[in-house]
Each structure stands twice: as C-alpha cells, then as structure tokens.
Amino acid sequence: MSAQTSDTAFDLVVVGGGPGGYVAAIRAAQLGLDVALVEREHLGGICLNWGCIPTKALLRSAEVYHLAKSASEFGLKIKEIEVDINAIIQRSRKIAKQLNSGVGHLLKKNKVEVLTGHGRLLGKGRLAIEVEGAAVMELSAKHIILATGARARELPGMEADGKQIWNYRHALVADTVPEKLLVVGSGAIGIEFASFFNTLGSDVTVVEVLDRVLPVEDEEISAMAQKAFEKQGMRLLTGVQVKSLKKAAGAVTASLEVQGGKSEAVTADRVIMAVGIVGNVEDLGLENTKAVVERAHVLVDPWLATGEPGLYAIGDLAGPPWLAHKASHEGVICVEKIAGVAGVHPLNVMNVPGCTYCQPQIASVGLTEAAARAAGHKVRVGRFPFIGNGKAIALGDPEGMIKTVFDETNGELLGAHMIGPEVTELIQGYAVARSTESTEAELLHTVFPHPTLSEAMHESVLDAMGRAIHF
C-alpha cells in the first residue's frame, strides 16, 4: 500500500478496506469507475483479521480435537491427545495473514488505488488522508461511501482490559485455555467463544440478559441450542444482568442481578464481554456534512445513501444485520446504482442468512415462525429431526432439525432455522429459494441428492404439507 499517489481526483473513494469497503472498490473498478480505497490498518477489515475467518479457524481446531477424543466412536484409537493453544492461536493468525495478503492481490489485479491512512471528511466531495494524526494528502471524488465498520461495544466500568475481561480480539489470541470463564452475551459471538474454549476444556458460563440464548432465533431453535450447550458442560443463565466486575488477582468475580431482584455472584479466571457492537462514527468528519447518525450508526436509504448528496454508507455502520456478507452486498448495489446499472434493486435483509458455528452449528433466512405469526401470515410448519437422515447418522452427528415456515395460503418461503451438522453450508438452498420466490411447490419438486444431509431440507418441506416420508 502507498501514502502518497499522483492522483488526488477520483470518481470514488472507499474509506475502509473491510468485506464492504474492497468488494465494493473492487465492483467499482470493474463497471470502469476511477477508484481509490482508504484503509488505516488491515486490509479485509475486522471479518478477516478479527472476526470471521480467525474464529473460525479456531472453531475447526476445536472440531477436530472433538472428533479425535471420540475416535473409538469410529473405529479408532488415538491413545493421546493435548490441546496447544498457541499453536491453535498461531494456526488462526496464519490464515488471516494469508487472506489480507490476497485482498491486497485482487485490488492491484483490479486497478484501485490502495491509500494508507486515516480518512476524514472535508465537506462536500472532499477527503484528507492522516497518518498518525498529520494530514499527509487531500482528495476529491464525486462519490465517497464509509466502510468504516464497527467495534466491541463496552460497558461503563467493565471495560476490556486485554488481561482478564476479553472482548473478541483479545479471545482470539489467547495465551491460555481459562479453566473457568464467564462470557457476557449470547448471541453469534458470545456463543461461539464459549463453544470454542468450553470444547477445549474450560468451565464456561454464559450469562444473557434477555430470556434465551441466541435471542434472535427462532424460539424452537434457541432451545434446542440451549439442551445441547448443557449437555456438553456449560452453565446458560437467562434473565440476567451483570452489575459490576471485580477484579483481583487470577480473578474475576461478576456480580448478577436476576429476574426478580434476586443476585448471584459468579468467579471465573477470564471473562469475555460480547455485548453487542457499535458503528465507528467518531472522527470522520461526519460534521462537515448532511449526515444523520443515530444510535452510533449512520443513518441510509434503501441504496445507501446518506443525507449528503454523494455521500454513503454500507456494512457496520449503517446497521445491521453486522454480517460481512451483507456488507459486501450492500457494496455491490451501492455501487451498482452510482454507475447506473439496469436491474439493480435493495437488499432485503430478511434474505440474509445468519449463521453461528458453535457445535452444534446455527442458521436461519427469513422470519421466525413467531415473527410470522406476529405479521398477519398463516403459516405452515415443516420440521425434520437430522436423526431421520441418513448421512448424518453416518458422520456420528444425528443431533439437530430442519424447521421451514410456510404461508399456508401462497406457499411462499417465510424462513427456514437451523441447528445440526454443516447447517452453515445448507442454509444457501434456502437463502437462494427466498431470492427467487420459489414457494413449497418448487422446493417440494427439487430433486435431492441422496445420502446428503440437504436431504433434511426437503423432507422439512414435506412435513409442512403433511407429507414426510423418513419420519
């Protein structure tokens, strides 16, 4: 990367290098657009360097311990096995490295300009680029679009420290496997620390203040996850609300408050505060213009924009769903729509699949079957149980179901939820038959592949129409 260019005018500039912010510079180059892209610290943003792909490679070290310490299920017999953390750590910070390196392969192979800095608005049309505080360049373009990202949200007086309170950055490189950890929050990131660090050996606790476990599931599904999180050791508190952390040494004390005014104290080595996130608005000159931010995220249209004209916003910042792959999305029709591109239309985030990769693995697309009812549908439900499917009783993984919900009166596709093996790959089948409308008709004549665990999938369409045959 470079901190200086000849070039100061642009048709755009991408302030941020993340999964939205270079895909979207990437689409821009290719429709012909003069690029530049703005990055302060790592290209692929925090999902590649901390966040998607580093925890997920620690997920499949975790995976693979699983499977050895239950090789004599399968025939086998290893008769010694250790966990190195450092290794794991090391393997994950490996395979980060070697994406950020590809990232900034396809942006030369694509022609964007790659500029090292911090990016601050100037006013309309116009950008400094700050290294280490000092302006080192201005640019102009006719479009500007912030994929700037967000950050681990923090709560008064429990702040991460880096030692013994984590937030995810810190988690991810670990200098040891705590014995008995505490983690704030149950939602994607929360639950995948815990699986991770509870299959490696450690004592985990996880405290939710609101009533489940991965509260934005469907309710069939968080309970589920909830039966088997206890069945593999952890300690799942709901209701629950932590008033204070107190530190000592080689301990962490947390101080509960329970539904009912009732209090707990619970001690852990480490604990991990997943609490949710916030936009990175701060200091981008997000003054000098039209733009509206609330709740520490700016505010868009349904093509990104923002309220200065040749100003946008994608990802992290403009709200959620946080996922990466709705950040990417958002580039794409972001861009799309400042070169004119015939058929280009907004996202609907209701066709954005969600996905956890604890163990077992979480998905879902659509509306829970609650939140369907809540909007007037009459649904149909289908539900298969991964214990009628043949594959999964070979990989010695039967645990899980498929739950589909369906407007009884169109047979369109509402939502699908997930919880079983590899449900993170399967989960697309049914992302693509929302995009494309299919409704139960189409699903129910799409011809499966067997021994598949997709094969799950349609016998939950055809338990929706009272017509499962393998359960």
Given for the second form:
Amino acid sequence: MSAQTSDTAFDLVVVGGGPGGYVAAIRAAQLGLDVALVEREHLGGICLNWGCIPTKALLRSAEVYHLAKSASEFGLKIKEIEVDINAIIQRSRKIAKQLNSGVGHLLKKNKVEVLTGHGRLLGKGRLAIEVEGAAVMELSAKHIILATGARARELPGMEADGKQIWNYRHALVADTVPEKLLVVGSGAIGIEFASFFNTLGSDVTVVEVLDRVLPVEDEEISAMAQKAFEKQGMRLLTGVQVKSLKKAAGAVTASLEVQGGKSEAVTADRVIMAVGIVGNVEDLGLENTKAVVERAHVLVDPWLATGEPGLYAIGDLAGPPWLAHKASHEGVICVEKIAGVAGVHPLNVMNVPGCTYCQPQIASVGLTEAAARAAGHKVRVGRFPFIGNGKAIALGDPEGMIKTVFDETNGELLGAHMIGPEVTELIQGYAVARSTESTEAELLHTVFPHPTLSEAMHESVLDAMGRAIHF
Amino acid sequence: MPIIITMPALSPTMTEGTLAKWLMKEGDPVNSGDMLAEIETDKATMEVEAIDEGILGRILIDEGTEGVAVNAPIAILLEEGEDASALDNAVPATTATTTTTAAAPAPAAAAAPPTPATAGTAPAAAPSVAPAAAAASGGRILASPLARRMAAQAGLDLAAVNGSGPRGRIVKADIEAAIAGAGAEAAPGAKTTTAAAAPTAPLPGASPFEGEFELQPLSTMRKTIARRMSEAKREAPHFYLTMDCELDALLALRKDLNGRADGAFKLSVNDLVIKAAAVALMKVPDANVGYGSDGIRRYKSADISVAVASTRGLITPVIRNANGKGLEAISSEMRELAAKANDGKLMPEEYQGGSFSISNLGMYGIKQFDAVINIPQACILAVGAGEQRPVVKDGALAIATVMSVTLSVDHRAVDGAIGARYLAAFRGLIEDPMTMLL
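How about the form predicted together with its partner chain, since we already have the form predicted on its own?
Every component of the complex follows; first up is the chain already shown.
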C-alpha cells in the first residue's frame, strides 16, 4: 500500500494541523498509511492555540478570582485580591504553547511527516506547498484531506482592528480589562468572553440579533442563562442589530437597532466581534477540482468525500457544528473509510455534544424540546434543578438545572440540556446514552454515585417519568 | 495473539459478497500489502489486501462461498512465533454459520459469542457476529435498547433484521429500514434467518409438472441487477418517447474522422451517440436530473452511464463529463471501461453515479426497444439499429439510414414535454453532427 516512489509521494496528505487534521494524520499512521501533514502556522490549530484551550485557561483564572472573592462564604478570609491581566494572559499562552509542542511530539512519534507551508491543490492527487507565496515543494498523494478550519466572520465596516475592535484572537491576548466592553454575538465564543471579562470587573453589554442568548440551546436554558448573567451584572440585549461602530479616541460607539426600528447608542472601550465563523476555503486551489463550495464551506458526503475523487474535507471547513471534537471525529471516520476499516459509521451530528464554559456552564446534546416537537415527536420532558442536589449545595454552586427530552413512544433520549456547575463534564454521560441508543429504562437502572452532581442527571430522567425523588 | 481477517466492505453499500478465490493457501507467509483473496462485490471483483503480517493459519471460508456478510471472519493470521495451537482458541464460532454454494445455508449449530480477546490487534480484527446466525443458534442478538423496544412495538422479529452497528449490532436505523422495507420484502415476522435464499428451495409458484432443469445459483451481480431493475420498475413511473433520427450525415462524418485517424482511433456510432446525448443534456438540463425523496438532483455535468453487456452480466460504466470530452477521448475511455467490465475489474467510482444512461442494442439488429430506468437517474435512452428505410422527403419517397431511439423517463422527475424537447435536441445533433463538435 505504501509504495513510496519518492520523498514526495504519500498515501495521504492532510492539509491543516488543527484537531481535525492532526488526529486524522495520526489515525492514518496507525493504520499503516504513509502520511504527511501540511500546516502553515502552528500545530494544534485554532482550538489549541487560539480557541478552546487558551480560553479555558482564562476562564479558570476568572473562576478562581470569583471563588476567592466569595471566600467568606466558605469561612475563609482573603484580605486582598487583585487581577493581573498580563499574568492571566501569560498563563493562557504558556498552556497553549505546552500543548502545541505536545502535538508535535505525537506526530513525530507516529512518523507523520510534518511540512510547514501553505497547501494548494494542483489537480488530481497533487499539492504544492508554498512558503511566502512561492511554491517550495510538490507532493503527490492518493488521498488528500482538507482540514483548514475557519476564522472569525467579519461584518463590513466593523472589521476587527486589534486595538478597539477585537476578534477572539485579540481578546485572547488582551492588554487590559476594559472598563466598558461590548460583545457582539451571544454564541459560545461571545458568551465565554463576556463571562470572563464580566467576572474580572468589566461592565459588559452583549448584543444578540436573535431573540435570545445562546440561540442554539434549548429555550429554557437560554432563559436561565440570561437571568444568571443579568444577576452577575451583565447587560444582554436581544433582538438587537448593530448598525455601525464609530471609533473615536478612547471609545467606540455602537449604534443599535432594536426590533421595531427604535435605535440606541452604546459606548465602550473595546468591542469583541463574535458573529460566527467562515470556512477557510480560499487559496486552496479548490477551483482546480470538482469540489463544491457553498456558503464558505466545502460540501461533503457522509464519508467526508468532496465531489473530487480522492479529495476530502473535515471539521469547520466542512460545515457546522464548528466544534473541535466534531472535527477530530470526522478525521477518524474519513481516514478509516479510506483505509477500508470494517464497520466505520458516519457521524450522527445529533450525538455531538456542545459546551459553553461560561459561569454557569452550559452543555447539551441532541434535540431541543422545541426541535423534538417540530420533528413530530411526542415528548416527555424531565427537569431537575441543582438546588435539589446535595453536592451542588456543598460546592456552593446550586444554580441551574438539567433537562431531558424523551420520545414518549419508544423512550429514545432525544436530547439533554444542562446549565450549572461542571455540566460540561457531565454531558458525556448522556452522549454515551445517545450513541448506544439507550432509552429511559437503561438510564433509570444506572446507578449514579452519591454525592455527585451526576445524580441530577438521574433525577432528571426520573422526573421525565414523574418519579423524581429529591424535588 | 492470532489476527482474525474479516470480510471487508469494498463499497459503502456492500453488505455481503462472494469469496471468489483464495490467492494464498494455509501456511503461506503473509506480508502487509499481499493479495490474500478475490472478493466479488455487487458488481466487480476486487482483491483483499493483507494489513498485518504473519502466516495464513487457517482459511475459515472456502472459495466460492456466496453471501459472506461484511465483517464475518474469513481467515486467521498467525503472528510471528505463534504455532497452530493458537488457532483453536482464536477461531470464532461463527465459522459454522457460513455456507457454500453447494449447500443450503444451515443455521449455526454452535453458539457464537463475540471474541473480544482478538480486538485491538488490528483494525480488521474486530470479529463480528452475524446477528441472524446467533439467533438461530439460540445465542444473544446484539441490538441497542432502543432498537429492541422499537422492534417489539412494531411486532418485528429481531432475528430477521440485519445489524449495521458496531459488531453487527442492530440499531435504530436498521429497525426503521426493516419497517420501511416490510411492505416490499418478506413478512417481517417470518423466521427467515439468512438473507441468502437457499438455492435448492423451490421457486415461488413452482409446479410439480415443471420440466427438469439445472438450477444456476444467483451471482452477486445477478442479484444486484434483479434488485435494481425491480426497484426501478416498482418505484419509477416510466413513460416512453420514441423518435427516428437520420444517420447519413453522422455516418459520413464518422467515416471522414476515422479516415484521418491513421489507425490512432476508430470511432463507433455509439461514441457519437454518447457525445450527442451529453451535449443534448447541456441544451436541455431539465432532463439531466435524478429523483430522490428529498428532492430533484439537478446534475451539473453530463455523466453518461453506458450499458455494457459483459460476460458477467449487465453493468453501466460511466463516461464523466461526456459533454466536455472529445470524440477520441470518449472512444478510448469507452473501450477501456468495456474491457474492464468484461474482466470484472471496474472500480465503484467507474460504474456508480452517472446522470443519464444509454443502452444500445443496435448492433444486434434491434429496431426499437424500451429500457428500464437506471434510478436515481430520470432518463435512459434505448438506441436501435441504424438501417436503410424509406422516408418521405419533399413529398417524394427516398431512402435514408434511420435509427429509432426511445427515451424512458421517470415521470416523478421529468414531464413529457421536457422528454420531447430533449429528444428533439438529440436528433438535431445526430442529424447535423458538426454542431455537437462546437
């Protein structure tokens, strides 16, 4: 299989070293394929360098700060506590760096050839590697996987300048805790930064064009999140569109239009734009192929194949949900299909959990209650608030709830929606239930350890059957 | 730990195949990349490549065995330093469930527990237990809790359902498919534990007065043809449009072009028909479509499936982008594909996914016929023989070489007027063939 005719011929070339690309490359190497990985900037991609991981580092600092400030509730006295934004950012960068070199080691260990540069398709099974716009190498490959990811969507006239208007990348290396911060967009990225800076003391306003925050989540969860954020002093404006941003020395003024045409102006030191992302489809040479690009994403079949034989696209590039774990999973599926591994299954996006690491945390998998009803299911809904959970009370964090949605006819767990302490760690239990096709019966018979937050997961299922014990 | 080699899935739709031939025998040393066996899939013959190395310890499925389920163990590979005694522990009990062409598929006698000890050594090592076989032997049927409940609610016997999940586990999608297919296929409650029909079983409606015959088992290809043609006639409401095309100008052009070829190529009438059909699709793109329950697929290029009567049966290799290809390219590609079809060597990407089909029986002297649509495509053009016929020209009787073509159309996707416009465009190109070269 690995008939290597020269140094530049591979079974598989992966373009992009993010969580989709590097996982695909390692899995392919495990299966005996001769693999090269092309990365233009840094291994680990956005996720590890400018996304998931460094934001988690920041949010942890915010959490520790929040706990330290509430020390007296826990019987502790802390005299003085101060935010050092530079040290917080440094810690976050150090963690990203550590993981970045970790990925390098993993690739090396698995004998993946890592090539630095920009990959450009030249036609069937051929790829040029460019450095500073000049081709330095030409590769041939039986299979090429594109995993070039995505970047922040820009709105015309509101482009991030890194000074007064930030995107996620600028916010990750913030030089200051802005006194007044405006966050445009209330998806996971917007809300996480809003939560971070709000905890550190910024006066935060979030603007969302849709009628609720975190609009992909279940409506009840959105409503609870909004209440929790407002209690923390955040200002949330929903159904509001930003018409323009005017920069002046020391301040940016946003002119907002409320549904119905009324307008309002908000002034802030900094603005974070978090209005979605677009796939990195440009400059890949896709025009030389039969691959179809639609709305800044490459169209793929359930096996991640594009319209061009031997060319595949995974992760953010192949469309939503834009999640690192979805990209990694697609990478594995794509490679196993290429290698002819028996029993490979396409990804069911309904089984992909989503997490937002704000305070309180939010996590979900499967259909929202509204989506389940719209799909024609007769549903049974269970709800359990963390105020009924001993561990949550002991932690001093009893805000939030767990909601489960079942099909009334056959007991399928259609979706689970959580808000509260550590729910991003808990959601996996329901994800396993989804992927193994458990019904309420298996969940009812599962023993959940006491005292843990996970008991609330059990109680939510019990509640769906009208049997909750502790509420 | 001996490595179990399982039946590979060589195409996404493959659920079973025929183990046509072993290329190695027990005791042979195996290197990664060696060809182990030939597998006959839906439509082609492919070779199974070894992923691991070792000694071919035991062949579990004899060559010539039909209906071998994907993921079923077919052989055991001994790793370096292992002796034959390791084989007996490794042999999954499922071996007993396989059948040969000679024998009716007998349910397994042995219990068939999964053999987790072999998992993890190699990707191909995950043994799968055919659920149906396990059921017949009184073993455990692997099914998800949701699948079990849905089957119970639908009155469906799990033993009659094929599992597509991990290790052949029956999952929700399998139950949904079984319920959806129940009307078309055998009664779901029936205790038909194997998909492959017993070759010795009497045909439905067999009469005691039926004469003596020799029963030829169905090849995988024959089964596929049977399934696809029945599906097309059952699902697609066919209607037919016939038109006569005068061929004299086209024959003259062909002669002229072949005269210039200097032996480099020889265009057939069929090559020109392929080109004309493709160019006509570009003129009438409403005919270049396929029907799906989710919507009409409007194909962007004219990928022409050309029916080829190979020695093994009917198959339709695809000339992709035929509208954009020159006649010489079409001609040489067609020759190559037809040769591969005869050898059973077509790859799935070479015979799947066309946008329009052509079936030409002109060379057999057939004047006109109606073809069965190659779904999901909406149209197939049946091409008859070019023959001299009396025609009326300017009010006088004359002789012309005339070819009758019949377009079979799936009325779910294409209406009569579009079919008629397509045929008119096709005839225009055939009768004024220089225009298709523009």
